[in-house]
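The chain that follows stands alone, in the form predicted alone, written as structure tokens.
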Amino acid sequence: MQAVILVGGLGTRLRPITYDIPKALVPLRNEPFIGYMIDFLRAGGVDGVVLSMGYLPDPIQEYFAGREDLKDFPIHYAVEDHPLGTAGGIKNAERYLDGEPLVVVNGDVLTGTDLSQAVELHESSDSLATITLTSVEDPTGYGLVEIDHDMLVRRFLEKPAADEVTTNLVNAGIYVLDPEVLHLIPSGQEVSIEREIFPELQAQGTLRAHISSSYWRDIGTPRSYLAASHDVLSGAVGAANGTFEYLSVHPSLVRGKNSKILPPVSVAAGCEIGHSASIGGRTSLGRGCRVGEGAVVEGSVMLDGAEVEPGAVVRGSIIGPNARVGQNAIVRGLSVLGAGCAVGEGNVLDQGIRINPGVVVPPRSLSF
């Protein structure tokens, strides 16, 4: 069975990180997210994938070119020359498909779902499509899916008000489709599978649901991405390439005395941790990061080349590639620094987003 992974979006909710890094490559425990997706699909019985791509396709292809362990796992790239939407992206991948039932996954879903169960359910039914659903605590922030006692989809509700909520089941972004579904999608046009194709199948009575109670998280916002990073480090969901370590840091990276490394953390090659610095609270440091003397980094993600200068404090935030937190500065409250940005010496950034040096965007301007 083949799978199509939808990785063509701009990743607007995760900006400014995705200005420079495609969402498929944002790291979790210093492994690109797409690696977790490949492991999930292989564990579910998929034996080849097509990546439906649009925004920043080259870095994704370069990543897979370096994956020697995937030489016997066919990967094809369907790159769109203009936005095609979720259904249009699947249609654009059709030339690489074998005409058999296929799996489709959104490229921003981290999950422990047993994919083989969804496939078995689909194959045992007469439906043209099976959509995996999961339950959420606060349904008002999602499009909801109503089902009947036969597990057929009855109705879609797009982000209802609190008094309109009739279910807490949401689209988990994992589908099993018969090839006939592709015949419903026009070529070369922007089409949404959620808003156009699924309602048509629902009206025909050929859209069935599979409910999963396993771990699930959409990593597409700063809040959910940081939570996913914490979850992977704490072992709530498996790590990419089938490996997991609670503490991944070589002693040679600790340059100073009295430094504290409080697992679970992940520290990549080339990092430097200074005298009396403290790293903990499920923190991940990318390649070549520097944490200065007496600095504190807790519950955060520092991407490649980021620096926290002496005496600075970073808590619950995301520090982009080659960004810098100045001496004795404080960054906290789910703040996000884009690539190459800086917080000056002694400054405080609380619930803020810095996109360019000297420019701070208030949190209400982007989705958290």
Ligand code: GTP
Second form
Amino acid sequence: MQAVILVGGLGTRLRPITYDIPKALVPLRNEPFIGYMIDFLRAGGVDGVVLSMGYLPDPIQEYFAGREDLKDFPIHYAVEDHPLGTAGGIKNAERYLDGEPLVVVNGDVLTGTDLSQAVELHESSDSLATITLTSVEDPTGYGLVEIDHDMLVRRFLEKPAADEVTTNLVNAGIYVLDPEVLHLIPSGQEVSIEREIFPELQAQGTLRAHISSSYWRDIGTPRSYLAASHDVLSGAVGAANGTFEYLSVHPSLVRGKNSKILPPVSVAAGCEIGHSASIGGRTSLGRGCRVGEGAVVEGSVMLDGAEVEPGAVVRGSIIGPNARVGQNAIVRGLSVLGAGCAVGEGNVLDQGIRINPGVVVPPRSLSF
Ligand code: GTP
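Having seen the form predicted alone, could you give me the form predicted together with guanosine-5'-triphosphate (GTP)?
Zooming out: every chain and molecule, the one shown earlier first.
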């Protein structure tokens, strides 16, 4: 079975990180996110994918070019020159599809769902599409889906206010579609599967729900990205076997005297941790990161080349590539530093965002 992975969005909610890195490549435990997606699809019986791309396609293709282990796994690239939306992106992948039922996934979903269950459910029904739903504690920021006793979708509610919430089941961004669904999508136009195609299928009574109670999270906001990073480090994703304390420290790490590494952590190649510095509480350090003498980094992600200078403290935050936290500065409360940003010596950044110097905001409606 083939899958289309939608990775063409601008990832605006995860800016400024996505100014430089497409959402599909933001690292979890120092592995680009799309790697987890490929594992999930292959475990569910998918034997080839089409990447539906638009924004920053080149680094994604370069990542796959370097994945020798996938050379026998067919991967096609359907690149848009202007945003086609979630349904338009599937239509644009059609030339690579085999005309059989297919899986479609949002390229920002981290899940332990058993995909083969959704596929079996779809094959045993006469519905044109099956949509996986998951329950979340606070559904207000999501697309809610009401279902009836026969598991048919009854109504969609896009990002409702708290007093409009009627269910906590949300669209998990995982679909099984019959090829006929592609006939409903016009070519070359921006079309949303959630807002245009699914309501049409729902009205025809041919959209079925598959409910998953497995781990599920999208990585589309700084909060959910950081939470996903914590979860992969503590083993919560495939929770069937319980959690574990992940510890991966590249042997090239240069460690100062009395420095502390408290697992679960992931440290990539070429990092340095100064005397008496400490990293822990589910932290990930990308390649070539530096943590100065006496500095503390907890519950955070430092991307490649980021630096925390002596005496600084970073808690629960995302430090972008080559960004710098100055001496004795404090960065906390889900702050995000874009690539190359700096927080000056002794400054405090709490729940703050620093945008990359000189960044050019990509246009939404013009060509990529
Ligand atoms: P935000 O701007 O933060 O909403 O992010 P997004 O648009 O990247 O993601 P969203 O959650 O809205 O979209 C769900 C999935 O569809 C993501 O994996 C996106 O990459 C993908 N996607 C969104 N728009 C397009 C598009 O125009 N073309 C393609 N091919 N994929 C898209």
